[in-house]
There are 2 protein chains.
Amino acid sequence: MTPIRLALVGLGKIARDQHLPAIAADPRFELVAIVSRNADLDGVAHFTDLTALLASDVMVDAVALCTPPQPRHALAHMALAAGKHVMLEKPPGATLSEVEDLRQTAAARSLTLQATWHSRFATGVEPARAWLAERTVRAVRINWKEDVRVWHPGQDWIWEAGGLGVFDPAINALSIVTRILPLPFFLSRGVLHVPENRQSPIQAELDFRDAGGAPIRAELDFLQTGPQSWDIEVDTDGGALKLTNGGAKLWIDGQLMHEGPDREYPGLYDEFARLIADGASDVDVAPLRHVADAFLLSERVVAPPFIE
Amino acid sequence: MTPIRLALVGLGKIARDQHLPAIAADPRFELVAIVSRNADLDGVAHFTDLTALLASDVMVDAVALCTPPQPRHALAHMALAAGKHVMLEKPPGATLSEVEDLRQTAAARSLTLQATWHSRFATGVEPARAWLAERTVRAVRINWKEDVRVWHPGQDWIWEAGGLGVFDPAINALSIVTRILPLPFFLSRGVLHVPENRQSPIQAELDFRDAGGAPIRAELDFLQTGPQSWDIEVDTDGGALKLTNGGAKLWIDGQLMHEGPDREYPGLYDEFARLIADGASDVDVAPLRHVADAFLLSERVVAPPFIE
């Protein structure tokens, strides 16, 4: 079979570190070019903006776009339009109305469409789907709290408006949960803590129900030292389900029942290479769109100044 | 034909002013019951809350739900559920995710779901939308500005959270711009003024740009003294166009082309009776998504405080 040749938009730690291992391991995929305004790889095709790789002549079947979200639809909107298909990092766009316009486009031209998110392919996340299925939910607890200081340094795009603040890492938790719990789920209250000298939350508190009733509670902080917690806990009719370390680790009542290597990105170039064999798309914007309820419905309080 | 059996859920003064007379107006639906927790209508059967309509003898087809926002979701869930088909008055949810899990559940039950948008039947909307369908837009401005004081006395929840602010108002002019505008749009910066003393914004200034590219800004303002303007300028490569009075009035070139008596709530009992008659439904969120992604994406700047 012929692989599918892949750009890769954004070199970027994210790119560096987790899209060109995952590549690399997948027969499926051929790295054909990389496109970046400075940096550059060697042995494979270099354009400094993707303007310039779909006049050339090397030959695109699929671009992964590994850019911050505010540039991400004008370029994603350009590949479709050049008939490749396209791989959208995580969040998916700066807006939920162009990632909508995104899905359409895609669908018009059946080109495959895939807002990726990583966490979803966790180890423990399939297992614990698969276990909630078959019960009742009586209540979720979310705590997704580190340390910004040691996970985001010198990121101060993320306290700029747009840039999310402590659902940067949160909407993964999101993720899982849109994934893992059987029922959907509403935003009823929130409360989100932005330092006075920012734009974006530091610190949140929402509390949701599912269409049966249970509450689901999320604690988000960005300013925990000591032990990090990036956990989701939820009580059921028939016990008592844990996900910790992002989803790596399952746990039932007390027990460790699935652990194993990060496998998040080779999962994602594995659904990348279905959908295109399929002629599908994958677009689910849910939690794009509950972080952007949040932000509509939640109360605001100042909280002190973040210096980093 | 058998009239379609209504229940108007609500009955306050957007029920009052414009839900009976246009449901009064239409041989296709019979009010058939309220439900209210205060007020009753003389003649037709009066329940405190749905549950004891749904538990009644009274037999219902559809219902309109004109109560705000935040319980509207339960509401609508549980007369889907009874097998009504449902209007939503506007907004059509305190979130995005309560809406999509209404579009689903209505979907799976082949009931007729309506989102309304009431400006959209303004009388200059739907000539305007055929006049921009065969031209290029080249730059929109919206103006939307009122006297809150004037327009919303009293209503402390338009300030709390999610209460929407001046989008409350303002909505009405992204559903009629989402309606003529012939390309999608996207919001690219917004600054929002929140009194500090509310939690939901005065005034906004939002900047998007259509998929042509072409700019589109929207001044929304709370505060505005003399004159009001609920305006919408369009200039394209064949003209100017312009509605005025929230879409009562068109002009083209400066000629006043449309205008006519409100038509506004019998065009969405009209729809509402096609699309049940259909099998159909209209859940566009696009006016509410916008205003979701200028509360996720805007910065936000302190406004004196309002007091009324």
Second form
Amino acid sequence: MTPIRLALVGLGKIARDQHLPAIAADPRFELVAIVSRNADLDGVAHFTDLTALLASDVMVDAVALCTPPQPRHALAHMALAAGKHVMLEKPPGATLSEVEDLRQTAAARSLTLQATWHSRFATGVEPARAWLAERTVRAVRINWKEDVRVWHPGQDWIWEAGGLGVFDPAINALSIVTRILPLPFFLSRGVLHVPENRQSPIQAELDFRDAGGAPIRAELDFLQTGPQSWDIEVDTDGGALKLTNGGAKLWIDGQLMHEGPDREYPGLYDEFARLIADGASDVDVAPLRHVADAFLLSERVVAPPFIE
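Now show the form predicted alone, given that the preceding structure was the form predicted together with another copy of the chain.
Shown next is a single chain and nothing more.
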């Protein structure tokens, strides 16, 4: 099979840590170009903007966008207009309207558009979904707390409007719970803590209820030092489930049931290849919709200034 010729737009931390190894390990893809204003990669054609790549003689079948979300709509629209399949890093866009426009554009051109949620490919997620499908959820607790200085050093875009702040990591938790919970859920109240010198929240507390009335509490923090917390606990009528390490470990009633190596980004590229082969798209915006609801409904509290 002829490999899918892929261009990677954005060569920051997530691209280097996750996308490059996943692409190199999948023979269905060939990395043919890098688009970045500040970085390049030995042996791969380099362009400082997507317009230059699309105007060049480098043949590209698909584009993976690893930029911050704010400029992503324009880049994705440009790639789709040029006949390229598109993978969107999470979150898929700065607004729901942007993503819907891209979905319609891809469909009109019979191109693949993939809104990626890498945490859904963590080892414990699908087994958790299957276990919960046969039980009634009583309560859910989400603790998603990490150190922004470790995971996003010097990345000012994350604090700008559209950068999402603490929801940049917390949307991973929402991507998991929207996948594993049997019933839809809805925000009832929230509190967003926004540093006085920033535009996006650094901490948040959210209270949801699912369609059956079960409470769902999310506590999100971008200032946690030491051990990081990426945990989801679900109480049911048939026992207690817990996902830890961002979904990598699944516990049932305190017993470790599933654990495995990190295969999240290989999972994304496997899905991308299959979607392209099938002429299909996957544009699930449920996690982003919950973030939008949080910005719409939550109380805002002024927090101390954030200093890098």
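Residue numbers count along the first chain shown, from 1. In this text, rigid core is short for the largest set of C-alphas that superpose within 1.5 Å between two forms. Computed from a predicted model, the values in this text were never measured in an experiment.
Core-superposed comparison between these two forms: the CA of Q228 exceeds or equals a 2 Å shift. Relative to the superposed rigid core, the position of the CA of F186 differs between these two forms by less than 2 Å. Here P127 does not count as shifted, since its C-alpha moves by less than 2 Å between these two forms after the core is aligned.
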